[in-house]
Amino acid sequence: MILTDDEFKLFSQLIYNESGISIKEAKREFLQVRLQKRLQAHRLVSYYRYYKLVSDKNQGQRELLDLVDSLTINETSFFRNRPQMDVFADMVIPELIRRKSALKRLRIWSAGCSRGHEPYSIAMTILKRLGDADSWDVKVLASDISLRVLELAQRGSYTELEVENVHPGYRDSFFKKVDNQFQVIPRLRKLIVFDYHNLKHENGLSGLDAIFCRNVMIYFDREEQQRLINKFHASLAEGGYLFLGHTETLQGLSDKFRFIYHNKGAVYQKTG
């Protein structure tokens, strides 16, 4: 069933208004395939009937979330982009420890946390680097637009294949093998607060020490990228750090961050 021009415009505008995800003409076939799967799930025979469902403010909200979820690629892994995680471990955390030694409070946001690999990697790194971690107030705020992946992240249970690139010392310290799965230990889990959040909307976060938002801006057009970067700037404490995906950049979007490149890893620091 071919998606007409009018139908493509209806759905792409609906998705943009809901999530900020921009679907260009080149992605029309991709959208069509995803829509067909949702039609089959509801036993509907036309795009129009499905549009009426997802655009219904009372009845279609959960289905709209499921549609948006189907358009994102939740590819993730523990310690993804190792050089960047090394910058976090070797440069950012020591600097934050020095700067916040009196307050002993850290707040990190993993925006677009997918199935939890990133926030758990962040928390493991912090616990290993802090030393006297029990004397610190640490929270990793982990959010995603997909309720499905958030449910998986909260379980904190992973296959042997998923944890194979976790350093053995980390794996032994932070996972417990249960049957054929590796379960994150309670000490690690309690550092993380998982919550649904649509980056299109505000969440009131402020005073953050670091934000990880990697491989998320690729879904947005330039206007939404600009709005998101302004939001992150407002959410970060002075001198806070912003980690983006390796193909993403602030060039032309903001001059309020300092670009730092260290041992093949990149991060931006809020300057004012």
Ligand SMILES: C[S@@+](CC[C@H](N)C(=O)[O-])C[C@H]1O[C@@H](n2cnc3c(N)ncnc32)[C@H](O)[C@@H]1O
Contents of the next structure:
Amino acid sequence: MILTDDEFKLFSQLIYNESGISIKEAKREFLQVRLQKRLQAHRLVSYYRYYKLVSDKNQGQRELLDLVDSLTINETSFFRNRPQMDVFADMVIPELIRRKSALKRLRIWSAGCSRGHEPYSIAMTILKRLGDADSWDVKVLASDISLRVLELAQRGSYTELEVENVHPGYRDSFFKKVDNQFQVIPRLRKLIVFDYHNLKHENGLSGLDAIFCRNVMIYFDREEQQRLINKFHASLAEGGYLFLGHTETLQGLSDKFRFIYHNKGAVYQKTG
Ligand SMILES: C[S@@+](CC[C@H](N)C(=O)[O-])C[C@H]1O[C@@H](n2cnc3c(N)ncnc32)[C@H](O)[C@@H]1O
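Now show me the form predicted in complex with this ligand; what you just gave was the form predicted on its own.
Next comes the full complex, and the chain you just saw is listed first.
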């Protein structure tokens, strides 16, 4: 069933308003296929009837979550963008250790964490780099708009192929092989707090040492990106770090960050 121009506009506006995800004309077929699945799930035969269901302020809320979830792209991997993870390990963590040696408290946010590879990579790096990790109060907040991926992230069970690019030393320290799967160990798991959060909304967080929001902003339009960066700026502590995906930039979005480029890895630091 072909999605008409009007239907395309209605649904893309609804999805943008809910999630900030901007569906361009080129993604029309993708939207159509996903919508058809939702229609089938509800045994509906027209996009119009489905629109009425999903836009109902009371009864459509849960379905709207499922629709947005079905449109998210969740591609991820352990230690994605290795040069940037090296900047985190070799430059950012040592600097935070110096700066926070009295307080001994670290707060990192993986915003748009997908199936958990990113927050677990962050937590592994911290545990390896903090000599006396047990004397530190470390929390990695990991959030996503997709309940489906959050559930998988919380489970922390990965295939051999997925853990392939985890350094063998890290793999031996932080995973336990159970049957054919690699299960993250409780010591790593307990550093992470998984939660549902829609980046369109206020987050209520402050004083964060670093935010990883990688390969998420690319799905937002310029206005939504700007709002997001302002919220991140407010949530970071003075001198806090912002990690974006390798195709994402703050150029033209904010001049309240300093760009740091180190051994092919990039990070932004909050300035005054
Ligand atoms: C391509 S994945 C990136 C995962 C990870 N950050 C990485 O770089 O490997 C993008 C994630 O952003 C999430 N996402 C998209 N829109 C969101 C929103 N409005 N609020 C929170 N998460 C969102 C998606 O569900 C998806 O899991």
